[in-house]
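A lone chain, given as structure tokens: the form predicted alone.
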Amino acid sequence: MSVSIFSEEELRYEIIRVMKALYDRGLVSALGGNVSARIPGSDTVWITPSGVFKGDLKLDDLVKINLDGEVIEGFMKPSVEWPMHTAIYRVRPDINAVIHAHNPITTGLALAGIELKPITVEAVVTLRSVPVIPFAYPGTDELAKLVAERVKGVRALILQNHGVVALGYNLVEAEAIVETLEEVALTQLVAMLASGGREIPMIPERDRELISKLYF
């Protein structure tokens, strides 16, 4: 995956442009979901409005905050998912794009109780293990801790009821995470579906193994 750095007007550019992105394929709604991008070395971060029509942000609608949530720059008000995203920049320093998405069989399979398998290689080499949070209501500090507790060594967390929560160097990297949790969901929905109740074939562990020594 891209590893480049954005300078910060572009790094706004790429915000809108991700949750257009998401909002034409179906993984976050008209006001739900948000997308956030820290400034490479610095404790500020750009982050979408509260109740603004995602599909098609401007640049003046994006609010830039630090780590507490205070505006440094913007009229709008941030995200109420505000604290969940700075509580992960706060334990994860690696992490400069943080993506909260709505992906809707990837939260139906959580719903379902059952786990995202190791079936594909993308699901192997991206996803690798993904974390289901416990439900908390969306922008308190009781969602923001139990992120901050599971998010560390992880690229993905699904969110309990919610939907789910993509970590990357940067923005492209969050934004591929976000499409292949869906895409690993829908591939494994089909194959329950079609096999009538029948086991799975996962990759098998050696080759996970061997994935995971050439990639990690």
The other form holds:
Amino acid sequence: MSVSIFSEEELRYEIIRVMKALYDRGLVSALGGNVSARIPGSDTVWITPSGVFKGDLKLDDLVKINLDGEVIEGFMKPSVEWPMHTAIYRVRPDINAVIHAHNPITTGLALAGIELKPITVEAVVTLRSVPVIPFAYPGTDELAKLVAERVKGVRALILQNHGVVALGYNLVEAEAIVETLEEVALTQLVAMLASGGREIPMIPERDRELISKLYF
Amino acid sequence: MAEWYGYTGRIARVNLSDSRVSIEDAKMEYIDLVLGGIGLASLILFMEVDPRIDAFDPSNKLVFSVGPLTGTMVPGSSRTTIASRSPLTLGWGESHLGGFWGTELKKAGFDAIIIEGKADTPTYLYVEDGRIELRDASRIWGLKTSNVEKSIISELGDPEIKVACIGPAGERLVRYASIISGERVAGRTGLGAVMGSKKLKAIAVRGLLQIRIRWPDKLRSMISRLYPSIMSFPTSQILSSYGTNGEMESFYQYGDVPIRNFTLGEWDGIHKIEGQYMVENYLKRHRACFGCPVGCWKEARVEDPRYGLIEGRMPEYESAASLGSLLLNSDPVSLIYMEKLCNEYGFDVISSGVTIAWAIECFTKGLITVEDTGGLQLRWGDPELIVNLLEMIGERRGFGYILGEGCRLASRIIGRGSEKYAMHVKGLEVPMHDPRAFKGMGLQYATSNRGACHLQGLVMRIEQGERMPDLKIYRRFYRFEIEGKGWLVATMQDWHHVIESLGLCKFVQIPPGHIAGFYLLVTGIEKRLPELQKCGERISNIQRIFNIIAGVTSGDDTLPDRFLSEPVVEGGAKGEIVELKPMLKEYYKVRGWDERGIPTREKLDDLSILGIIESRLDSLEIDIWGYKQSIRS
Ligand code: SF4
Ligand SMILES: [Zn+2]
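Which structure goes with the form predicted together with the partner chain, now that we have seen the form predicted alone?
Okay, now the whole complex, with that chain kicking things off.
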């Protein structure tokens, strides 16, 4: 069982910090994107609220819910994506943080039908394989179910026509995954555009042997 | 004594028979069960009024109540509920008022006013900062509504006074008489006639007390930051720009707009009576109820040789359809005038339009003749005729007397098979959404406690593609689909009872999860969303049992034959009828009611209201579970 090195209040401040960082980087917009953190070892989760400007959340905005989405503490309405967050926590007891962001480039490449390739060490080691989940309406139990089915063994997913989901043992890890996704996607996009359709070199097979045997 | 926030904690009781006013503390047990607003009114009436009496009997009571959020900074918190036994449905009756009156009542120190008895002479009430005075209304008896307001304000000398009053129609007991405040209307179920029967012309209120809020700073911060999402609801921009009638074109595409008493699916006249056209041509100004960011309320101004200068409320969608498309009237200026007439006489636009439509259809079929109408030739698409009939209803003159009974009773008086063309459920005239275009609306009409009601559930929003994840409405419900509609309608009805218990407007579409937060921040009472939903379900059941005692039962959970057996001939719902039976079956099951539509003891126990319901039934010496009655096939 995991234990927290942070108090609940520190956890809540950490959620606000992550949200602001993602907002400043353009990975979530004023109303899109959501972040949650499980109180380690429990079935309760702090999550960002629905419908509020994401760049400037206050401590009081965060909502504590159980895995059924019932509000235990706080005044706000929990993010509409709570079913997806809690579905992940249910099937991944190792995960304590979930971030859903609207990474424009990662999402854009997926829309164009282009997979993320092993072009950098981060792509290989940090992301490994990133499944693409077919479109389901945001906030629905259907989306939650689709994500839960594909979330085992991965740390990131792409939601078609929507955005990305990143997981972590803690918030910093999940945050790193969201940023890595976008960095790899941007690098790959630049390479594709600048190379004029020529093939882009990948990290050599031998250098990613173990990873590719497991994931690709 | 409890510390109240959001609530004032005080209820006034006015007995008009002996001019006695008493002030009571609000019962926390009641608040806990049913929140306030319509919930409180439902429970009070259930406990105090025998549903079997005549609506005009002095022992009938009329409750005006506001919710814990009414008058606060919560967006759209302007609403007042009015409830009573209805002279139109002959069972449960309720209607809701926007504007400013409810806020004023709250600031005057009351959560509710219970009106009892019957005055000997015309009376009005003046409520001010915790006091209530009965005053002589003989000078204003007979006046139309806008003059009532002016007279009272000049008599009392305070322009800030808010007045809710009846017009001549309420005095003359038109069964769908409304209660008017400013230009806002509590139109449905004839509560203006209950006021009239009690010789109560108006209730004027003025309040300067502070509404207490448990955590005002947090509430302010939350609300200010929620505006971007509230205003992004699909309809918000349309409502802001064009009012509720701004949606007419889109409703028309669905085949939802009733045309010629629900017999046609296509009609060119639509383009001249829909909101955008009306606003572009006749807008005087945009208005909004207390604290509302949407502002669907429009005022019109137009000069016309027939009517002179008309200034008044721009027709809502319901008026534009019920006095427009329903009667094949495509004259927009006449609609503005008719809206004004209805509000000045004080009667419901929907019920009058539908009753007139019934008369015209029967006339064209030879079931009603010039002998009945006193020589009037009834025909479709004749604004002059409609104006004439509306005036006759307001004055209950000639054929207007029968029309003032509402289409159910009027068709019974006329007989000759005319009942078939009376479009009502439980006596309440069907509003302006054809349930063949949105089948969930059919089930909603059939099961709403006050009869055909489009507002208690607004299920068509979901059938148009909206989802409400907070209420677990995740999937797309298609409009012609039957499956799952029982659950959907029950869920939405219960939720709308919550909104109306809290004092909110349903056109300011705030997600339920946020509303739960508002309740907590305003009242300090820790009730989360599932508990609020349970309150809504209690209200549904309490009203249902009120109706069962009144003799309104599962046989009345139906629709006019036209919707059940006449497929739409053309347009967006071509070929459709409402398959009510399977939906109704699912609905009863989801609600935990038996096959006769009677709430089971288990259900009531589960809702923690079995005790109070049984004790009330005992005191009325009635056993609803012993009833022998089968579900209508
Ligand atoms: S949306 Fe319309 S009816 Fe509702 S509070 Fe605002 S102005 Fe009033
Ligand atoms: Zn999203």
